[in-house]
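Taking the form predicted alone, here's one chain by itself in C-alpha coordinates.
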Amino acid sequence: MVTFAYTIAGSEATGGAGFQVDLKTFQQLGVYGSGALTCIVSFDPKNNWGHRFVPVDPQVIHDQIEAALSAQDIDTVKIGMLGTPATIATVAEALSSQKWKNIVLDPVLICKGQEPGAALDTDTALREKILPLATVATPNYFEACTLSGIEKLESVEDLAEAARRVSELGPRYVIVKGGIDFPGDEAVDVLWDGEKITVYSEPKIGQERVSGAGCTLAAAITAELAKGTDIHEAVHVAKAMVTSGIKARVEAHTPFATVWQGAYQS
(Lines of atoms letter the chains of each structure in order from A and count residues from 1; the text may use other names and numbers.)
(Lines give C-alpha, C1' and ligand atoms only; values in the text may rest on other atoms or scores of the structure.)
Protein backbone atom coordinates (compact mmCIF):
# COMPACT_ATOMS: atom_id res chain seq x y z
CA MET A 1 0.00 0.00 0.00
CA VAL A 2 1.35 3.41 -0.98
CA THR A 3 1.92 6.01 1.74
CA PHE A 4 1.37 9.65 0.74
CA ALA A 5 2.93 12.83 2.08
CA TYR A 6 2.39 16.39 0.89
CA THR A 7 4.62 19.46 0.89
CA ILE A 8 3.70 23.12 0.63
CA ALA A 9 6.97 24.93 0.00
CA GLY A 10 9.08 27.06 -2.29
CA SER A 11 11.16 25.90 -5.22
CA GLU A 12 14.93 26.37 -4.94
CA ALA A 13 16.45 26.24 -8.40
CA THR A 14 19.66 24.37 -7.54
CA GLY A 15 17.77 21.51 -5.88
CA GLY A 16 19.46 22.07 -2.54
CA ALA A 17 16.50 23.21 -0.44
CA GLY A 18 12.74 23.56 -0.34
CA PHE A 19 10.29 21.63 -2.50
CA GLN A 20 12.95 19.65 -4.34
CA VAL A 21 14.54 18.45 -1.10
CA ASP A 22 11.16 17.48 0.32
CA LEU A 23 10.30 15.25 -2.62
CA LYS A 24 13.77 13.65 -2.66
CA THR A 25 13.51 12.95 1.05
CA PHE A 26 10.02 11.46 0.75
CA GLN A 27 11.19 9.22 -2.08
CA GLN A 28 14.26 8.03 -0.19
CA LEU A 29 12.06 7.01 2.72
CA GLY A 30 9.58 5.13 0.55
CA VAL A 31 6.79 7.70 0.55
CA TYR A 32 4.90 9.03 -2.47
CA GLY A 33 5.32 12.79 -2.46
CA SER A 34 3.36 15.60 -4.05
CA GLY A 35 2.98 19.25 -3.25
CA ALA A 36 2.17 22.86 -3.97
CA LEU A 37 4.73 25.49 -4.92
CA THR A 38 4.43 28.74 -2.96
CA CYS A 39 7.29 30.73 -4.48
CA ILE A 40 10.26 30.46 -6.83
CA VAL A 41 13.68 31.15 -5.33
CA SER A 42 16.75 31.30 -7.55
CA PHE A 43 20.20 32.35 -6.45
CA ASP A 44 21.86 35.15 -8.41
CA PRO A 45 25.39 34.05 -9.39
CA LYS A 46 26.11 37.62 -10.54
CA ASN A 47 25.27 39.09 -7.12
CA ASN A 48 27.12 36.99 -4.58
CA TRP A 49 24.53 34.22 -4.88
CA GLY A 50 21.84 36.35 -3.27
CA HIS A 51 18.20 35.28 -3.37
CA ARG A 52 15.77 36.21 -6.12
CA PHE A 53 12.29 35.67 -4.72
CA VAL A 54 9.10 35.42 -6.81
CA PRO A 55 5.81 34.49 -5.08
CA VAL A 56 3.28 32.22 -6.75
CA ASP A 57 -0.19 33.75 -7.15
CA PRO A 58 -2.44 32.73 -4.21
CA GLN A 59 -5.13 31.39 -6.55
CA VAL A 60 -2.57 29.10 -8.17
CA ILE A 61 -1.51 27.86 -4.74
CA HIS A 62 -5.15 27.18 -3.87
CA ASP A 63 -5.67 25.30 -7.13
CA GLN A 64 -2.60 23.11 -6.59
CA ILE A 65 -3.73 22.09 -3.11
CA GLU A 66 -7.32 21.50 -4.23
CA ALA A 67 -6.19 19.21 -7.04
CA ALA A 68 -3.90 17.08 -4.86
CA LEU A 69 -6.32 16.68 -1.96
CA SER A 70 -9.09 15.74 -4.38
CA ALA A 71 -6.93 13.18 -6.15
CA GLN A 72 -5.46 11.34 -3.17
CA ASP A 73 -6.21 10.62 0.49
CA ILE A 74 -3.50 12.74 2.12
CA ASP A 75 -3.41 13.36 5.87
CA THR A 76 0.22 14.40 6.46
CA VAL A 77 1.75 17.64 5.22
CA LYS A 78 5.03 19.48 5.61
CA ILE A 79 5.01 23.26 5.33
CA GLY A 80 8.14 25.13 4.35
CA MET A 81 8.66 28.62 2.96
CA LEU A 82 5.40 30.46 2.40
CA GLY A 83 6.84 33.88 1.76
CA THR A 84 3.98 36.38 1.91
CA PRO A 85 0.95 37.12 4.13
CA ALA A 86 -1.34 36.40 1.16
CA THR A 87 0.21 32.97 0.69
CA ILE A 88 -0.07 32.25 4.41
CA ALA A 89 -3.77 33.15 4.39
CA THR A 90 -4.37 30.89 1.40
CA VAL A 91 -2.54 27.96 2.97
CA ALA A 92 -4.28 28.40 6.33
CA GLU A 93 -7.66 28.31 4.57
CA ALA A 94 -6.65 25.22 2.59
CA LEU A 95 -5.50 23.40 5.72
CA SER A 96 -8.88 24.03 7.32
CA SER A 97 -10.64 22.23 4.46
CA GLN A 98 -10.00 18.80 5.98
CA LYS A 99 -8.67 16.99 9.05
CA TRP A 100 -4.96 16.22 9.22
CA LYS A 101 -3.12 13.64 11.27
CA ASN A 102 0.15 15.53 10.98
CA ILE A 103 1.02 19.11 10.04
CA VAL A 104 4.79 19.54 10.19
CA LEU A 105 5.89 23.17 10.11
CA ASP A 106 9.43 24.22 9.31
CA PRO A 107 8.87 27.84 10.41
CA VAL A 108 10.88 29.82 7.88
CA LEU A 109 10.90 33.26 9.51
CA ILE A 110 13.46 34.82 7.20
CA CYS A 111 12.35 35.21 3.60
CA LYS A 112 15.60 36.21 1.93
CA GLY A 113 15.08 38.60 -0.94
CA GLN A 114 12.23 40.48 0.74
CA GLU A 115 12.24 43.95 2.20
CA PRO A 116 12.50 43.98 6.03
CA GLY A 117 8.95 45.30 6.49
CA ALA A 118 7.49 42.61 4.25
CA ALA A 119 9.48 39.95 6.08
CA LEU A 120 8.12 41.16 9.44
CA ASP A 121 4.55 41.03 8.14
CA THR A 122 5.16 37.49 6.92
CA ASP A 123 6.62 36.42 10.25
CA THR A 124 3.62 37.81 12.11
CA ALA A 125 1.13 36.10 9.81
CA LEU A 126 2.97 32.78 10.14
CA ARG A 127 2.82 32.95 13.94
CA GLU A 128 -0.87 33.87 13.96
CA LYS A 129 -2.30 31.65 11.22
CA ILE A 130 -0.04 28.62 10.69
CA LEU A 131 1.88 27.90 13.89
CA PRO A 132 -1.28 27.24 15.96
CA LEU A 133 -2.38 24.63 13.39
CA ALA A 134 0.89 22.68 13.46
CA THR A 135 1.21 19.36 15.25
CA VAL A 136 5.00 19.47 14.84
CA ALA A 137 7.34 22.47 14.56
CA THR A 138 11.04 22.28 13.71
CA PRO A 139 12.58 25.71 14.36
CA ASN A 140 16.31 26.22 13.88
CA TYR A 141 18.49 28.17 16.33
CA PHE A 142 17.43 31.61 15.06
CA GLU A 143 13.76 30.70 14.71
CA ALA A 144 13.69 29.12 18.18
CA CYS A 145 15.20 32.26 19.71
CA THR A 146 12.72 34.47 17.89
CA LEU A 147 9.65 32.40 18.74
CA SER A 148 10.63 31.69 22.35
CA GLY A 149 11.98 35.12 23.24
CA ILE A 150 15.26 33.61 24.47
CA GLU A 151 18.25 35.64 23.33
CA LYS A 152 20.84 32.84 23.19
CA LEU A 153 20.73 29.05 23.32
CA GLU A 154 23.97 28.01 24.98
CA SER A 155 23.06 24.72 26.67
CA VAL A 156 20.78 21.72 26.24
CA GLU A 157 18.62 23.26 28.97
CA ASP A 158 18.25 26.40 26.84
CA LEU A 159 17.21 24.34 23.81
CA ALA A 160 14.69 22.50 25.97
CA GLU A 161 13.21 25.68 27.40
CA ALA A 162 12.90 27.17 23.92
CA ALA A 163 11.09 24.03 22.74
CA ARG A 164 8.66 24.19 25.65
CA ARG A 165 7.91 27.87 24.99
CA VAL A 166 7.31 27.30 21.28
CA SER A 167 4.92 24.46 22.10
CA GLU A 168 2.81 26.95 24.05
CA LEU A 169 2.12 28.68 20.72
CA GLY A 170 0.30 25.62 19.38
CA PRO A 171 2.41 22.65 18.24
CA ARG A 172 2.12 19.41 20.21
CA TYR A 173 5.72 18.48 19.38
CA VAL A 174 8.66 20.85 18.96
CA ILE A 175 12.11 19.93 17.68
CA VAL A 176 14.68 22.70 18.23
CA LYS A 177 17.72 22.35 16.00
CA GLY A 178 20.92 23.61 17.60
CA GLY A 179 22.85 23.37 14.34
CA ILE A 180 26.16 25.06 13.67
CA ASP A 181 25.25 28.00 15.95
CA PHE A 182 25.04 25.84 19.06
CA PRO A 183 28.38 25.93 20.96
CA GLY A 184 30.54 22.84 21.21
CA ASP A 185 31.52 19.92 19.01
CA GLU A 186 28.11 18.27 18.97
CA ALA A 187 25.18 18.96 16.63
CA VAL A 188 22.36 18.84 19.18
CA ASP A 189 18.61 18.74 18.54
CA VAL A 190 15.96 18.36 21.23
CA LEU A 191 12.39 17.10 21.05
CA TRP A 192 9.72 18.29 23.47
CA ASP A 193 6.76 15.90 23.34
CA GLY A 194 4.60 17.70 25.89
CA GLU A 195 5.95 15.67 28.79
CA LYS A 196 9.67 15.21 28.42
CA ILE A 197 12.74 16.26 26.48
CA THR A 198 14.65 13.83 24.27
CA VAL A 199 18.13 14.82 23.11
CA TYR A 200 19.57 13.79 19.73
CA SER A 201 23.27 14.45 19.31
CA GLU A 202 25.92 13.70 16.68
CA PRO A 203 29.43 15.10 16.24
CA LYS A 204 29.48 18.20 14.06
CA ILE A 205 30.77 17.62 10.54
CA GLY A 206 32.83 20.70 9.73
CA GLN A 207 32.02 24.24 10.77
CA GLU A 208 30.17 25.44 7.67
CA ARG A 209 26.43 25.54 7.07
CA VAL A 210 25.14 22.94 4.64
CA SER A 211 22.08 23.94 2.63
CA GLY A 212 19.00 21.77 2.93
CA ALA A 213 19.68 20.27 6.36
CA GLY A 214 16.60 21.79 7.98
CA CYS A 215 14.36 20.95 5.02
CA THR A 216 15.61 17.38 5.04
CA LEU A 217 15.01 16.96 8.77
CA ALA A 218 11.43 18.25 8.61
CA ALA A 219 10.65 16.30 5.44
CA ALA A 220 12.04 13.08 6.92
CA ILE A 221 9.93 13.54 10.04
CA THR A 222 6.93 14.13 7.78
CA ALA A 223 7.57 10.96 5.76
CA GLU A 224 8.01 8.83 8.87
CA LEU A 225 4.89 10.21 10.54
CA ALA A 226 2.94 9.50 7.34
CA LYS A 227 4.03 5.86 7.67
CA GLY A 228 2.75 5.77 11.25
CA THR A 229 6.13 5.99 12.96
CA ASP A 230 6.26 7.26 16.54
CA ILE A 231 7.49 10.86 16.83
CA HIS A 232 10.62 9.84 18.75
CA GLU A 233 11.66 7.28 16.15
CA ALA A 234 10.71 9.69 13.36
CA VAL A 235 13.16 12.27 14.72
CA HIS A 236 15.81 9.56 15.15
CA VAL A 237 15.47 8.56 11.48
CA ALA A 238 15.49 12.21 10.38
CA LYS A 239 18.62 12.98 12.39
CA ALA A 240 20.38 9.97 10.90
CA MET A 241 19.38 10.99 7.39
CA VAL A 242 20.64 14.54 7.82
CA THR A 243 23.92 13.32 9.33
CA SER A 244 24.60 10.92 6.46
CA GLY A 245 23.55 13.57 3.94
CA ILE A 246 25.95 16.12 5.38
CA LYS A 247 28.79 13.60 5.32
CA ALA A 248 28.07 12.99 1.63
CA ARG A 249 27.39 16.66 0.90
CA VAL A 250 27.24 17.85 -2.70
CA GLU A 251 29.81 20.51 -3.55
CA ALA A 252 29.08 23.15 -6.18
CA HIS A 253 30.28 26.51 -7.51
CA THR A 254 28.16 28.14 -4.80
CA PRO A 255 29.73 29.29 -1.50
CA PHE A 256 27.93 26.43 0.26
CA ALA A 257 27.43 22.69 -0.15
CA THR A 258 24.09 20.85 0.01
CA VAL A 259 22.79 17.76 1.77
CA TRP A 260 22.62 14.58 -0.32
CA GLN A 261 19.48 12.69 0.66
CA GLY A 262 20.45 9.69 -1.44
CA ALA A 263 23.29 8.85 0.95
CA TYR A 264 20.88 7.60 3.60
CA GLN A 265 20.16 3.89 3.84
CA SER A 266 17.66 2.71 6.44
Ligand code: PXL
Given for the second form:
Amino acid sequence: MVTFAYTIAGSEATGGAGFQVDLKTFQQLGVYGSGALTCIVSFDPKNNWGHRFVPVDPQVIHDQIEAALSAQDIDTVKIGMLGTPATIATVAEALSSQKWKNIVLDPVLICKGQEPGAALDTDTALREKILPLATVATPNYFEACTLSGIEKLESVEDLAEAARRVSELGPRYVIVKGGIDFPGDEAVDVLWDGEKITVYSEPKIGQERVSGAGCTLAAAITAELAKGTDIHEAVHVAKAMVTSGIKARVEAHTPFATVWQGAYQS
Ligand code: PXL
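I would like to compare: after the form predicted alone, may I see the structure of the form predicted in complex with this ligand?
What follows is the entire complex, opening with the chain shown before.
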Protein backbone atom coordinates (compact mmCIF):
# COMPACT_ATOMS: atom_id res chain seq x y z
CA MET A 1 0.00 0.00 0.00
CA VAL A 2 1.25 3.47 -0.86
CA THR A 3 1.81 5.98 1.94
CA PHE A 4 0.80 9.58 1.24
CA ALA A 5 2.18 12.82 2.62
CA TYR A 6 1.15 16.34 1.79
CA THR A 7 3.05 19.62 1.78
CA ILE A 8 1.79 23.19 1.96
CA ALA A 9 4.81 25.27 1.01
CA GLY A 10 6.37 27.80 -1.31
CA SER A 11 8.23 27.15 -4.54
CA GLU A 12 11.90 28.12 -4.52
CA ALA A 13 12.73 28.19 -8.19
CA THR A 14 16.29 26.82 -8.02
CA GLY A 15 15.06 23.64 -6.33
CA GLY A 16 17.13 24.25 -3.21
CA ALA A 17 14.36 24.83 -0.69
CA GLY A 18 10.62 24.69 -0.12
CA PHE A 19 8.08 22.65 -2.09
CA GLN A 20 10.63 21.07 -4.44
CA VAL A 21 12.73 19.83 -1.51
CA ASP A 22 9.65 18.44 0.22
CA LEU A 23 8.61 16.35 -2.78
CA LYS A 24 12.17 15.10 -3.40
CA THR A 25 12.48 14.11 0.25
CA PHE A 26 9.12 12.32 0.31
CA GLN A 27 10.07 10.40 -2.84
CA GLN A 28 13.48 9.39 -1.49
CA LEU A 29 11.79 7.95 1.61
CA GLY A 30 9.25 6.01 -0.46
CA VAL A 31 6.27 8.25 0.21
CA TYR A 32 3.86 9.55 -2.44
CA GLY A 33 3.91 13.34 -2.24
CA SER A 34 1.46 16.02 -3.27
CA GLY A 35 0.90 19.54 -2.10
CA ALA A 36 -0.30 23.10 -2.42
CA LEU A 37 1.89 26.05 -3.44
CA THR A 38 1.57 29.06 -1.16
CA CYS A 39 3.99 31.39 -2.90
CA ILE A 40 6.65 31.53 -5.58
CA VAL A 41 10.15 32.67 -4.65
CA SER A 42 12.52 33.52 -7.52
CA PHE A 43 15.97 34.63 -6.44
CA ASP A 44 17.24 37.59 -8.47
CA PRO A 45 20.69 36.89 -9.97
CA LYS A 46 20.98 40.56 -10.97
CA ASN A 47 20.33 41.75 -7.41
CA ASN A 48 22.61 39.64 -5.23
CA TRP A 49 20.16 36.72 -5.31
CA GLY A 50 17.56 38.73 -3.34
CA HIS A 51 14.13 37.15 -2.86
CA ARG A 52 11.44 37.99 -5.41
CA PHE A 53 8.34 36.81 -3.57
CA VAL A 54 4.87 36.39 -5.10
CA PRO A 55 2.05 35.02 -2.92
CA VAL A 56 -0.48 32.68 -4.49
CA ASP A 57 -4.06 33.97 -4.36
CA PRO A 58 -5.80 32.61 -1.21
CA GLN A 59 -8.67 31.16 -3.26
CA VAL A 60 -6.16 29.22 -5.37
CA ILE A 61 -4.46 27.89 -2.23
CA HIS A 62 -7.86 26.79 -0.95
CA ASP A 63 -8.68 25.09 -4.28
CA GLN A 64 -5.39 23.18 -4.39
CA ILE A 65 -5.93 21.78 -0.90
CA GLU A 66 -9.55 20.93 -1.68
CA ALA A 67 -8.49 19.02 -4.81
CA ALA A 68 -5.83 16.91 -3.12
CA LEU A 69 -7.74 16.12 0.06
CA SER A 70 -10.78 15.11 -1.98
CA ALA A 71 -8.72 12.90 -4.28
CA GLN A 72 -6.84 10.95 -1.63
CA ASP A 73 -7.07 9.98 2.02
CA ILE A 74 -4.22 12.02 3.48
CA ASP A 75 -3.58 12.30 7.22
CA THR A 76 -0.07 13.76 7.36
CA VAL A 77 0.96 17.23 6.27
CA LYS A 78 4.06 19.36 6.37
CA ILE A 79 3.68 23.12 6.44
CA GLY A 80 6.56 25.21 5.16
CA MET A 81 6.73 28.80 4.02
CA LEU A 82 3.37 30.56 4.15
CA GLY A 83 4.60 34.10 3.77
CA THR A 84 1.59 36.36 4.43
CA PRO A 85 -1.14 36.66 7.09
CA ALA A 86 -3.81 36.10 4.39
CA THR A 87 -2.17 32.82 3.38
CA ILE A 88 -1.93 31.78 7.01
CA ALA A 89 -5.64 32.41 7.56
CA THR A 90 -6.51 30.37 4.46
CA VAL A 91 -4.28 27.46 5.45
CA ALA A 92 -5.57 27.44 9.04
CA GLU A 93 -9.12 27.16 7.73
CA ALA A 94 -8.25 24.47 5.19
CA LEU A 95 -6.51 22.39 7.87
CA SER A 96 -9.62 22.41 10.01
CA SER A 97 -11.66 20.84 7.18
CA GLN A 98 -10.55 17.34 8.22
CA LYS A 99 -8.80 15.30 10.92
CA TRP A 100 -5.01 14.89 10.80
CA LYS A 101 -2.66 12.42 12.41
CA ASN A 102 0.40 14.57 11.92
CA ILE A 103 0.73 18.30 11.23
CA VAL A 104 4.43 19.08 10.97
CA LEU A 105 5.13 22.81 11.04
CA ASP A 106 8.45 24.15 9.84
CA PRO A 107 7.83 27.68 11.13
CA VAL A 108 9.59 29.51 8.30
CA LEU A 109 9.73 33.13 9.40
CA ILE A 110 12.36 34.36 6.99
CA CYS A 111 14.60 32.71 4.42
CA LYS A 112 18.36 33.01 4.31
CA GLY A 113 19.13 36.44 2.89
CA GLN A 114 15.78 38.05 3.73
CA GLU A 115 15.31 41.03 6.05
CA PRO A 116 14.13 39.95 9.55
CA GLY A 117 11.75 42.94 10.00
CA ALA A 118 9.47 41.85 7.17
CA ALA A 119 8.45 38.79 9.13
CA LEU A 120 6.76 40.38 12.16
CA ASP A 121 3.08 40.25 11.17
CA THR A 122 3.59 36.82 9.62
CA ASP A 123 5.26 35.67 12.84
CA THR A 124 2.26 36.79 14.88
CA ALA A 125 -0.26 35.11 12.57
CA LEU A 126 1.75 31.88 12.50
CA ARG A 127 1.98 31.84 16.29
CA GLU A 128 -1.74 32.48 16.75
CA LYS A 129 -3.32 30.45 13.94
CA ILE A 130 -0.99 27.61 12.90
CA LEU A 131 1.22 26.68 15.87
CA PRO A 132 -1.77 25.66 18.03
CA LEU A 133 -2.83 23.18 15.29
CA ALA A 134 0.62 21.65 14.81
CA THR A 135 1.54 18.29 16.35
CA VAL A 136 5.25 18.75 15.51
CA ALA A 137 7.28 21.95 15.09
CA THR A 138 10.85 22.24 13.78
CA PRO A 139 12.13 25.78 14.49
CA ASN A 140 15.71 26.66 13.57
CA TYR A 141 17.94 28.75 15.83
CA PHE A 142 16.41 32.07 14.82
CA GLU A 143 12.81 30.80 14.85
CA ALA A 144 13.32 29.11 18.22
CA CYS A 145 14.61 32.39 19.71
CA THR A 146 11.71 34.36 18.24
CA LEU A 147 9.03 31.89 19.35
CA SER A 148 10.47 31.15 22.81
CA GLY A 149 11.57 34.66 23.69
CA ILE A 150 15.06 33.42 24.53
CA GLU A 151 17.71 35.76 23.18
CA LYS A 152 20.61 33.36 22.57
CA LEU A 153 20.95 29.58 22.50
CA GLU A 154 24.40 28.75 23.82
CA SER A 155 24.06 25.30 25.34
CA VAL A 156 22.08 22.10 24.84
CA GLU A 157 20.05 23.15 27.90
CA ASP A 158 19.14 26.41 26.09
CA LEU A 159 17.97 24.41 23.04
CA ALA A 160 15.94 22.20 25.38
CA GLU A 161 14.35 25.15 27.16
CA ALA A 162 13.44 26.75 23.82
CA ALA A 163 11.84 23.47 22.69
CA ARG A 164 9.79 23.23 25.90
CA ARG A 165 8.59 26.81 25.53
CA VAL A 166 7.58 26.37 21.88
CA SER A 167 5.70 23.23 22.91
CA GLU A 168 3.62 25.36 25.30
CA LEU A 169 2.32 27.20 22.19
CA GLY A 170 0.72 23.99 20.86
CA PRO A 171 2.86 21.26 19.30
CA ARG A 172 3.34 18.07 21.31
CA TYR A 173 6.77 17.45 19.76
CA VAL A 174 9.30 20.20 19.15
CA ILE A 175 12.64 19.78 17.40
CA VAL A 176 14.97 22.79 17.78
CA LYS A 177 17.73 22.82 15.17
CA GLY A 178 20.93 24.40 16.44
CA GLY A 179 22.51 24.52 12.99
CA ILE A 180 25.50 26.66 12.09
CA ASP A 181 24.59 29.44 14.59
CA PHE A 182 24.89 27.14 17.60
CA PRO A 183 28.43 27.36 19.05
CA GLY A 184 30.85 24.45 18.79
CA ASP A 185 31.84 21.79 16.29
CA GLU A 186 28.61 19.78 16.46
CA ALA A 187 25.35 20.28 14.56
CA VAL A 188 22.96 19.69 17.47
CA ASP A 189 19.20 19.17 17.29
CA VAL A 190 17.02 18.45 20.31
CA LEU A 191 13.60 16.79 20.46
CA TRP A 192 11.20 17.60 23.31
CA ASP A 193 8.48 14.93 23.42
CA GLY A 194 6.51 16.33 26.33
CA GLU A 195 8.47 14.29 28.87
CA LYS A 196 12.11 14.27 27.98
CA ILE A 197 14.78 15.70 25.73
CA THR A 198 16.58 13.59 23.14
CA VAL A 199 19.77 15.06 21.67
CA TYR A 200 20.83 14.38 18.06
CA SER A 201 24.36 15.46 17.27
CA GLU A 202 26.67 15.11 14.26
CA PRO A 203 29.94 16.92 13.52
CA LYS A 204 29.33 20.14 11.55
CA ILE A 205 30.27 19.77 7.90
CA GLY A 206 32.10 23.00 7.05
CA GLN A 207 31.19 26.40 8.45
CA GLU A 208 28.95 27.55 5.59
CA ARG A 209 25.18 27.60 5.53
CA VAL A 210 23.57 25.09 3.21
CA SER A 211 20.19 25.79 1.71
CA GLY A 212 17.39 23.27 2.16
CA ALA A 213 18.64 21.54 5.31
CA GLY A 214 15.68 22.66 7.43
CA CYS A 215 13.15 21.83 4.72
CA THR A 216 14.71 18.40 4.25
CA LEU A 217 14.70 17.63 7.98
CA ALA A 218 11.04 18.56 8.43
CA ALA A 219 9.97 16.80 5.22
CA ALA A 220 11.81 13.63 6.21
CA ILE A 221 10.18 13.67 9.67
CA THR A 222 6.83 14.10 7.90
CA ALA A 223 7.44 11.18 5.52
CA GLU A 224 8.51 8.90 8.38
CA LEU A 225 5.53 9.86 10.57
CA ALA A 226 3.24 9.19 7.60
CA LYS A 227 4.65 5.65 7.47
CA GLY A 228 3.90 5.23 11.17
CA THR A 229 7.46 5.59 12.42
CA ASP A 230 7.79 6.73 16.04
CA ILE A 231 8.89 10.36 16.47
CA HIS A 232 12.31 9.54 17.96
CA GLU A 233 13.19 7.23 15.06
CA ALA A 234 11.68 9.69 12.55
CA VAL A 235 14.03 12.44 13.75
CA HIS A 236 16.95 9.99 13.65
CA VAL A 237 16.23 9.10 10.00
CA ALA A 238 15.72 12.77 9.12
CA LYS A 239 19.02 13.79 10.71
CA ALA A 240 20.83 11.01 8.82
CA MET A 241 19.26 12.16 5.56
CA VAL A 242 20.26 15.80 6.14
CA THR A 243 23.81 14.81 7.12
CA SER A 244 24.32 12.66 4.01
CA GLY A 245 22.64 15.35 1.88
CA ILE A 246 24.99 18.07 3.18
CA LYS A 247 28.02 15.83 2.60
CA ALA A 248 26.84 15.40 -1.01
CA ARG A 249 25.72 19.03 -1.36
CA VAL A 250 25.22 20.58 -4.78
CA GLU A 251 27.24 23.74 -5.44
CA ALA A 252 25.55 26.61 -7.22
CA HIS A 253 26.17 30.19 -8.33
CA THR A 254 23.85 31.26 -5.49
CA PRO A 255 25.45 32.20 -2.11
CA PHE A 256 24.57 28.78 -0.65
CA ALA A 257 25.13 25.23 -1.82
CA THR A 258 22.04 23.00 -1.47
CA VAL A 259 21.29 19.65 0.11
CA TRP A 260 21.15 16.64 -2.20
CA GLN A 261 18.35 14.41 -0.96
CA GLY A 262 19.25 11.71 -3.49
CA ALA A 263 22.40 10.83 -1.55
CA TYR A 264 20.47 9.19 1.29
CA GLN A 265 20.22 5.41 1.37
CA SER A 266 18.14 3.85 4.13
O1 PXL B 1 14.62 27.65 3.54
C2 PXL B 1 13.44 28.30 3.77
C3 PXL B 1 12.58 28.47 2.56
C4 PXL B 1 11.39 27.79 2.51
N5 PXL B 1 10.55 27.90 1.47
C6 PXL B 1 10.84 28.68 0.42
C7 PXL B 1 12.02 29.41 0.38
C8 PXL B 1 12.93 29.31 1.47
C9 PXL B 1 14.19 30.04 1.42
O10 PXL B 1 14.59 30.60 0.44
O11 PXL B 1 12.28 30.20 -0.67
C12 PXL B 1 9.86 28.79 -0.71
